[in-house]
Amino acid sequence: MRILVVGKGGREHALVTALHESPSETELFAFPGSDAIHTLARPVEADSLASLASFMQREQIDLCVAGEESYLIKEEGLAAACAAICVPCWGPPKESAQLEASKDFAKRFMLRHGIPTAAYERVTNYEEALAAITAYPTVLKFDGLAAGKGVAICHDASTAEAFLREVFVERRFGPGDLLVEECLSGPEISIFAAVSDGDYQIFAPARDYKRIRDNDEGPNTGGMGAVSCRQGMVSTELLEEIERTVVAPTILGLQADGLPYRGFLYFGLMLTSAGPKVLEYNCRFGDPEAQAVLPLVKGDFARYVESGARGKLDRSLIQFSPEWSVCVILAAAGYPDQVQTGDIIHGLDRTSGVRVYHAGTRKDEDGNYLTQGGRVLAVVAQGTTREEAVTQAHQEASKIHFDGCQRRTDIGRLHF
């Protein structure tokens, strides 16, 4: 099977690795990929979806796997580009990817289908926003691309007004509306499902650690690590409740609205005292959750994804390991702000018993890997107990060094 994976980060390195380890014979390609990904997948160059589609046609690609979300909504969307040349695509079409791209679209979808989420009001200017805030704390969300900086949890009027000025006066994020949301509280958990039309299969629940420093302190990042376990993260009863109140109604809602969906769907949930509520949908796997979850998937992942992309999820092709999996991120100096790059990474050859996925690295002429992004590496370990996986991941991660390396020491330990 000739498979193209789209994306370049740690999640895509994990996807390419899982496809490579599948027993089916695969020939892998990556667009754009990275030096580390290119050790397993041939690099593809393209400057538009049209040229990527020409490549797929020329090279007789059998399956296209979307890693990151941007290509889903770019131009006509990756899925439509694939459909036009009859290549099965694992990743939803642009109209369905609005679930991630537009917070207002996602909210209206949830309201329509009775899926629990925070109450909200959509506002278009500063005055309307102030009028919509009825209590503190309140959550203000810019409805558009904001590089992870578009959400503010405001505990008082002065912080709310400061954020509203950024959105509506300074237009820091560009044009766009705002959602004023009820502030929920409770532990957060991510659920991942493989979806193929009306069918779905839940993978393993995971927790990611968004803050830069231990004890969930400091600014938000793309994720400093993750922990996952098929059974141990949430009780069977709670998982059943999540499936009944959130996952199943979402899949039925997509069907009812005529929104085709084949790909991973990510539910960001808050476990409130009134039950699980959806904070957000993402139309892809999480990063770094994919790095923790995918090593737990056994069997023929490549044929499984192909079966889903063709419209019939074949559950018999994969099994889930009952182990715990912990992913520890090594981030560059300065992350999540101004990032320092170009530092030599030492110790990659000293780790054992773990997987090391590359999120932001490049190789120099001498064959050394250098830092090349905010999140640099993901060190991932499995264990029969949580403690075993945590200890192994941190112990091996500590063998890798580069100038200014940042690593949380409580990943996997801090329960929620």
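Whichever C-alpha set is largest while still superposing within 1.5 Å between the two forms counts as the rigid core. The structure presented is a predicted model; accordingly, all values stated were derived computationally and were not measured. Positions refer to the first chain, counted from 1. What changes on going to the form predicted alone:
Put the two forms on the same core and the Cα of residue 137 is off by 2 Å or more between these two forms.
Comparing the forms between these two forms on their rigid core, the Cα displacement of residue 177 reaches 2 Å or more. Relative to the larger rigid part, the smaller one has turned by 14° between these two forms, according to C-alpha superposition.
Next block: the form predicted alone, after the form predicted together with adenosine monophosphate:
A single chain, with no partners or molecules, comes next.
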């Protein structure tokens, strides 16, 4: 089976690894990929979805797997480009991907289908936003894609005004509106489902850590780590409630609205005193949650995804490990603001018993890996207990170093 994975980060490295380790015979390709990904998947050169589709047609690709969200909504959308050449795509079409691409679209979808979420107001400029904020803390969300950085939890007027300037004056995230949202409280949880039309299967729940520093201090990031377990993260009763009130109504809503969907669907949830409420949807695997969840998937993952992309979820093809999985991110100096790149990464050859996924690296002429992005590496360990996985992940992550390396020491410990 010839498979193309679209994307270049740590999530895509985890996806490529899971596909590579599947017992089915596979030949993997990656666009744009990275030096680390290209050790497992052949690089693809393309400058548009049209040229990427031409490559798939020429090379007789059997399956396209969407990693990054941006390609789902770029131009006509990756799924449409695949459909035009009859290549199954594991990733939803552009109209369905609006669940992630537009916070307002997602909110209206949830309200329409009775899916619990926070109250909100959409605003179009700085003055409207200030008028819509009636109490603190408040949550401000940029309406479009922002690489996980378009949300601010503001506890006072000064932080709210600073974020509003980024959105409406500096246009940090480009043109777009803003949602002023009720601030919910409670622990957060991430739920992932494989969706094929009206059928779905829930994978292991996960929890990620957004803040840059220990104890959830400092600015938000794309994620500084994650922990996952199929059975130990939430109770059976709570998972059943989440499925009944959130997951199942979402799948039914997609069908009712005529929104086709084949691919991964992420539910970011707040476990409030009034029950689980949706914070956001992502129309692909989360990052860094994918790096924690995918090692728990056993069996023929490649064939499972290919079957789902063709319209049938074959549950017999995969199983889930009962172990705990802990992912620790190593970030570059300056992240999440002015990122320092080009630093040599030392110690990659010293780790053992863990997976190391590359998120933002490149090789130099001498074969050294250098930092090339904000989140640089993910070190992932599994264990029969959470404590075992936590200890292993942090122990091995500490063997890797580069100038200005940032790493939280409480991943898998805090909130448990």
